Amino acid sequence: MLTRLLHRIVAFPSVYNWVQIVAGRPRIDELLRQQFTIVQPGNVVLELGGGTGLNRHLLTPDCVYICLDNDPVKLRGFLKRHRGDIVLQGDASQVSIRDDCMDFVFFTFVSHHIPDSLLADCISEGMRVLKRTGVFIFLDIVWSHKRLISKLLWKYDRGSHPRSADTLFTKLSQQGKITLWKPFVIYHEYILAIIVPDPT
């Protein structure tokens, strides 16, 4: 009961916002602005599960930067603060969009929220629309049974697919090349991954 009413707060965008800030969002953006400074004026940015397109504040305003999500509401919240980007509603395991057209493309504590049965097709979807030059940015949760405050914090969290490292190592090396490989502590213990596109 308790654990379905707060998901219902935390729908909201600006609480969901709220709820990042508080979970450690600033150094996150650190370590995320330094990976970002790859990302030039005019480069096409997509991001799987943007939500409310907390990474956006993090480029450059004049890269295009487009946000796929299936929750309208935080589209919505979205683009009250946002009006110049575009925004898709739709499914990141069967992206509407051309093969090989992305500069980037992000998936940011999107994973624990996908089942194993679709979690390949999400990061393959990403791959596929990524240039042959393009680069794909990976951030999210890791399950650990060592942390306490860690396994508190998933017994309230919406996503339900909590994954190891070694597990996410190995789902993202079937899609690409892993460049970076980056483990973090705050409050939760987080992978940061970079991977390109297979040259074979």
Ligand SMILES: C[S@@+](CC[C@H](N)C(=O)[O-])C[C@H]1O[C@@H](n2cnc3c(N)ncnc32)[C@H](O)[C@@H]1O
Second form
Amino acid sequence: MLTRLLHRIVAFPSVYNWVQIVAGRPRIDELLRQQFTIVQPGNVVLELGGGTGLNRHLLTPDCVYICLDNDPVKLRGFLKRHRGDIVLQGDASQVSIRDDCMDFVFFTFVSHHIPDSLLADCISEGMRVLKRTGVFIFLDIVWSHKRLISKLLWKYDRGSHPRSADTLFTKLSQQGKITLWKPFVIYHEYILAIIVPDPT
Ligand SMILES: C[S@@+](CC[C@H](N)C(=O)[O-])C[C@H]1O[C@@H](n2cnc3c(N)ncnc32)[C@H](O)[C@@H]1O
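Output the form predicted together with the named molecule next; the form predicted on its own has already been displayed.
Time for the whole complex; same chain goes first.
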């Protein structure tokens, strides 16, 4: 009951953004910003499950940014702040974009919202739309029984598909070549990973 009420409150874009700040998002932004320096003006970036577009301000304003999400409320929240960008309402496991046309695909804080039956499809859709020279950037919370605070946060998280780092490594390495694997801790344990299309 309490969990359901919290989920409904956090679904509001402005509340979601505020919760992210309290949960340590500014520190995570710093890590992402370091990776995002490779995004150049004119590059095309697709964010799968982009939500309210919290990553947008970390990128050069001159890139082409497409925010795909299945939640129209989040996308409306995004458009209020980023009128010049593109939104696509749809499912990350079935992306209606042609092959081989994105320079970057981001998949941040989304995998724990995706059931096992669809996670491989979401990652493979991201890899499919990437150019051969493209880069897939993954970041998410991982399940760990070691940290009490993390167990508590998982209890109230809207995402109901926690996975261990090993499970995520296996799923991601089935779809491409992992060139960065960076675990870190801010209340939760996280993984930041970079995957590129496998040349073989
Ligand atoms: C925790 S939010 C992360 C948003 C954003 N990526 C970020 O870093 O702030 C998870 C987002 O994934 C979206 N989502 C969940 N399942 C999805 C699916 N199957 N297809 C597209 N978006 C999905 C939700 O609507 C939500 O906006």
